[in-house]
Amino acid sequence: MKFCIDDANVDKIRRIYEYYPVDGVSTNPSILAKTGREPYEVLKEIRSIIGEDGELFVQATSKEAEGMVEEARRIVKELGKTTLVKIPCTPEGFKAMKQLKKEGIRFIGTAIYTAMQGFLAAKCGAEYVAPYVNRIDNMGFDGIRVSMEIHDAITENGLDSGLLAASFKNSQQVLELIKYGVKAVTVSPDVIEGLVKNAAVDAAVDQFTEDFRGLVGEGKTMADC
């Protein structure tokens, strides 16, 4: 299963990759926007964090088909091939697709509410396909319901694509959907700290450190005996 950061923010991301064996960015133009920056500069910095093996997705905004498949094929001239574009999942964006597959252009089906949403962009060839979790729920739906129902019907159609579930508000949320064994999770870096965020944890290493100072003495390690 593939782990990425669901943010635009180059200090959050440099922060997790330093610490957590995540995969790659996702970023769409709401979460850009909030940088205040010219969106290709943001993602060519986040891409020098990355490397060019991370997978980096980035969001068409037309809503014509046409525009998407102009925008894709810059987003991946500019930034790579292991780009994979964001195509929302209507009527326009389903053609979009179709086109963007002849060409070889990865992508991935996006703004995600309903399994057949899910289900159609994989036909398409999506690599991979975004239901919105918690979005969902606000909705008065179940979002890993739908999630697992996305995940179910591709698996027994034998489609060669996945979820990449995302719109998480905590950390239960993705481990049903790991548990489950989705292909992909892009997470927020505050639920992402809060997976293993547990005071119990803290107490426990202080407590390690505290036996082993009174068997060898003040800041002496394992490295120093």
Ligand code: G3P
The other form holds:
Amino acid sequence: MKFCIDDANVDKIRRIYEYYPVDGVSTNPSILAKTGREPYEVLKEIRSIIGEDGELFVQATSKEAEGMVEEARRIVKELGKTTLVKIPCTPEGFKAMKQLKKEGIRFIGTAIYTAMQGFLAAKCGAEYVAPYVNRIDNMGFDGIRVSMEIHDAITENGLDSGLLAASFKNSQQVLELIKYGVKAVTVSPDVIEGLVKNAAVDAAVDQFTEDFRGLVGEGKTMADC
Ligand code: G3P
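Please could you give me the other form, the form predicted in complex with the named molecule, since above is the form predicted on its own?
The complete assembly is shown below, putting the previous chain first.
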């Protein structure tokens, strides 16, 4: 399972990359807008942090298929072949996906609120499909359940695709889909830090350190006692 950062803040991306096992970075137009920076400038900086092996997800912003395809060509030209273009799962988006498939440009289906959107994007050749878990929950439906249905529809039909589940607001939502064996999740830095934040863990580690100091003396560790 791949684990990605859903953000464009380069300081946060650097920190998360340093501490956690991360496979890539996903962005969307709203995430890029929060940086207040020129989009290709910030995306190139992210590319330099994650390297050529890291998957970078960048969304096309046109409403019509032709514009999406044109954007996709530019995005890949600027940011490299391990960049996947996010295409919203609208009728125009599906049309664009079919063209991108022909051109060999890697893409994912995004803005997914229903299982059928996810299935259709996978059938168009999307490498990933991105259901918005928390946004679906906020509409009064079950984002985890919709995501599982998409995962099952892809698996049962033998499609070469998988989830890049997105829009998480807590660690339980992330864990539910990790346990289900989805292809990937993308999670904001704050939620990632929250996955391991636990007062009981901190207290346990502090106690170990204190006990060991009592044995070998202040400042000493297993490396120098
Ligand atoms: O990138 C799309 C998705 O991650 C949106 O998340 O937090 O805006 O619902 P959010």
